[in-house]
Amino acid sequence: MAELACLNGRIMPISEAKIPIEDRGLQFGDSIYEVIRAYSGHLWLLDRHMERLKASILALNITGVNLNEVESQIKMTLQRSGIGDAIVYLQITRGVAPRSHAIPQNITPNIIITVRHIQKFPEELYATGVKAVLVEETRWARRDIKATNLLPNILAYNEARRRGAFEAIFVDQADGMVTEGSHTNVFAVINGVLRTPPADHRILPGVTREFVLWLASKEGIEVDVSPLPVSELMEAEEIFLTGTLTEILGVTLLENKIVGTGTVGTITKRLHSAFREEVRKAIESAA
């Protein structure tokens, strides 16, 4: 099993993959990305990731991308690597051109794929829950585009680490509304109802977030997708985070306040169990 890169259709060791210095992804962050998880060789929710990728491409008007070829390259690289439990990173840059703020026309995008062994979170985190902290929302207004301009997310995440927390949750200071985590979406159970902010321009429409909403409906859990004030989040009975790597992870400490009873909540556990069952069924059906 080997960790591999695929650069514009050519598979190679990751250390050999190179892009020109004038690539606009490097110079301007003029690029988009997706992170896809493979369970036992099965690319989980690939269709939904590709749909979101298409939306990002259209939003930034990146031309010259054949999505069918991109999907084939993802599958080919994963298969060639031989890694069953993998993290697949896909980045599409606008391409190479002399540095200028003006967007050049008719350049060829660079398509970069890496397949690596996944670094799983310890299972005890799902049993005990994690700490999260609140940080001020400082990002641009189009968080619905999965662009590679992630410096505010990185700074927020490292602030959370400095404060002994797993995740930083952004709060818009203009209206006191929760948006999302530095690398996760946020859910809360308030008065028995599952709450999460709407997928507008202020959050990334997480693939796992969307799947959890479907799971909740399937499980008969009442859901309210609407703006979530931080004051209500602070009083939630349960809080959990969702993401491709995170799956569904309970928050039992917010800032220095115990969430609910201080243990991972019933709805959080129920949804994570249902999530894992859907993964199991998908792996079996693909075998």
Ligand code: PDD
Given for the second form:
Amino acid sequence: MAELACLNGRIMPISEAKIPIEDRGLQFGDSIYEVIRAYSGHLWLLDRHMERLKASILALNITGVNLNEVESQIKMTLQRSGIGDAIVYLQITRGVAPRSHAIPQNITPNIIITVRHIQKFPEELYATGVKAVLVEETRWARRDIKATNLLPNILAYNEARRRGAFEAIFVDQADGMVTEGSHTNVFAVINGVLRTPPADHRILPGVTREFVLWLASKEGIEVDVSPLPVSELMEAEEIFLTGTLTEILGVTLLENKIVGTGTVGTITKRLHSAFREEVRKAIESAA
Ligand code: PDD
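We have the form predicted on its own; now please give the form predicted together with the ligand.
The next block holds the full complex; its first chain is the one shown before.
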């Protein structure tokens, strides 16, 4: 087993993959990305990640990307790595050109893939839940595009870590609405109803979020997708975070307030075990 990179279709050790200094991804953050998880060699919800990738490419009008080729490069790199439980990072930059705010025509995008062993969270975290803190929403207005401009996200995440929390949840000061976490989407159970903000420009349409909404309807759980005021989040019976690495993770402490009974809630647990069951079925049917 070996952690590998694939740069424009060529597989190599990660340390050997190099990008020129005038790449627009480096200079402007003019690039988009996806993080995809493989469970026992099965690329989980790959089609959904590819659809979102396509949406990001269209939103930034990055030209010259062949999505079928990108998908085969992902599969080839994963297979070559021999890693079963992997994190696949894919980044597509607009390409290399002398620095200019004007978007150059006819440049070739750089397609970067890495495949690494996943650093799983300890199971205990799912059993006990985590702490989250609230931070001011400081990001741009097109959070639905999975662009690599993640400075506000990493600053928020590091503030959360400093405050002893697992995640920072952004709150828009303009209207008091919860948007999402620094690298997760947010759900809450309020008066028995599963709530999450709508997938508009204010949040990333998380692949896990969408799957959880599907799971909830399958499980007969009442769902309300609508703007979520922070005042309601503070009073929630349950809160959980969703993400490719995170899966479904209960929040039992919000700032210094205990959420619900202070234990991971029943709907959270139910959805997480249903999620893992679906993963198990997908691995089994791929085998
Ligand atoms: N982050 N919201 C934000 C801002 C994110 O960065 C992510 C994922 C999510 C959850 O999306 P998904 O369920 O598709 O993973 C929500 C990835 C994992 C990252 O940047 O590492």
